[in-house]
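Single chain ahead, written as C-alpha cells, the form predicted alone.
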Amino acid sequence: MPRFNLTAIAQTNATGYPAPHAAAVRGRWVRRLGPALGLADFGVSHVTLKPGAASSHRHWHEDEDEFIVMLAGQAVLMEEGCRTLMRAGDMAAFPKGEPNGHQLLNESEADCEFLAFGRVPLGDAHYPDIDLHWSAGCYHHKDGSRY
C-alpha cells in the first residue's frame, strides 16, 4: 500500500555542517521519506523548523534542482537581497546552476513544516554568506582547505 504513516519514520536533527555552522540548523527536524519508502530517483524530506531555526545556510547547487512545498506555519525564504514570506500551500523552485543562494528561516513563534524535493548532489554547493563550500563529497573552507 503506498499510503504511509509519517510518524512511523524516524525524525532527526543531525547535520553534516562543521562547527560553528551546525548551530543554525539545531532546530531543524527532518524525516527522510525517500529512503524509508524505497524511492531511488529523487529524494523527499518532511522538514519541521522550530521557532528561530534555519533550514540550511543560504546555498545553491551546481547540479541539483530543489523544490519545496510549505505544509503548515510560515517561514521566510531568504534569497540574494530578497525576503519572501512563505505560508502553507506556497511553493518555490530552485533550478540547479542558478547562483542565487536560498534558505528558509522560521521567524515565527510556532513550528513550520514543509516538504523538500531534490536528490543527493554530486557536484559543488556554494554558501555565499559564510566560509563554507561543498566539493568532492566534503566541506571545505573557501580557500580550499578541509574542515
Second form
2 protein chains.
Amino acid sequence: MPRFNLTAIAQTNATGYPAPHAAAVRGRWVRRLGPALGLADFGVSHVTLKPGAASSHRHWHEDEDEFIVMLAGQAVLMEEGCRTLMRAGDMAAFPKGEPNGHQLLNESEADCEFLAFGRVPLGDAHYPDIDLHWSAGCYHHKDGSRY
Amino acid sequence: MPRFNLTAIAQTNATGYPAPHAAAVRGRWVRRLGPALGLADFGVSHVTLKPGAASSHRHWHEDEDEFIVMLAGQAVLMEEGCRTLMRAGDMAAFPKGEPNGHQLLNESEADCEFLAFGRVPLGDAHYPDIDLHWSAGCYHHKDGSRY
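For comparison with the form predicted alone, would you give the structure of this protein in the form predicted together with a further copy of the same chain?
First the chain shown before, then all remaining chains and molecules of the complex.
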C-alpha cells in the first residue's frame, strides 16, 4: 500500500559533518524516505528537529534544487540577513546556484517536523558562516585542505 | 525570500485529458510550483481538490516516481482493490513501474489540499479503469488510435 507508516522507517542522527561542526545537527533525526519506499528520481527525507537543533549549517548548493514543507511545530528559516518563522504548511524553495545560504533552526521548546526534497548534489556546497566547503565528494576547510 | 506566498501563484484547472475524461478533474486546481519558484530538478505541484473532484484518473507510470503529502482536508486514495483515507500529514509513494493504478478522490464536503512530486514522464502511463493510454507524448485509446 503506497500510504506508508512513517514510524516504521528508521531514523538516524548521523552526519557527515566533520567533528567541529557536527554538534549543531545532533538533534536532527532523519528518515530517508526515497530508499525506503523505492523512489529514485528525487530525494525525500522526513526530518524531526529536537529543540535547539539545526537542519544543517547555513549552506547553498551549486547544483541541487531543494524544497521543504513544514509538517508540524515551527522553525526559523535562516537566510542571508533574514529570519522567517516557518509553521505547519509553510513551504520554501531553494533553487540551485542562488548564493543565499539557508538552514532551519528549531528555537522552540517542542519538536518540529518537515519534509525536504532534493537530489544528490555532485557540485560544490558553500557554507558562508563556518570554515567548511563541500567539493569533489568531501568536506574541506576554506583554504582547500581536507578535514 | 525562499518562503513563498502560495496564493500569489496562479491556479489552473486545465487538463490534457481528452473530452470524455476531462470532467473528473474539473475541480482539480493546480499550482505548478517548480516553474514558479525556479526549481528544475523535480516537479512539485500544490493541488486543491474541490468536493467531488479527482486528482487524476487512476493510473500508473512506467518511468516516473511520484510522492504525495496531504496538507489539509481529506481524500480517499484509490488503488487496485483498495481504498485508504488520507488526512493532513499522510504521505504516499508510487514508485515507477509498479502496476498499481492510483488516484485521490475528494469524497468530502470540503476542499482538500496536497503536494505532488514527480518528474516529467517520458514513458507510458496506464489507466486501468478507462479507455485511455499515454504513450509517445499523447493520449490514445487502448486500441492504439489517437484521441
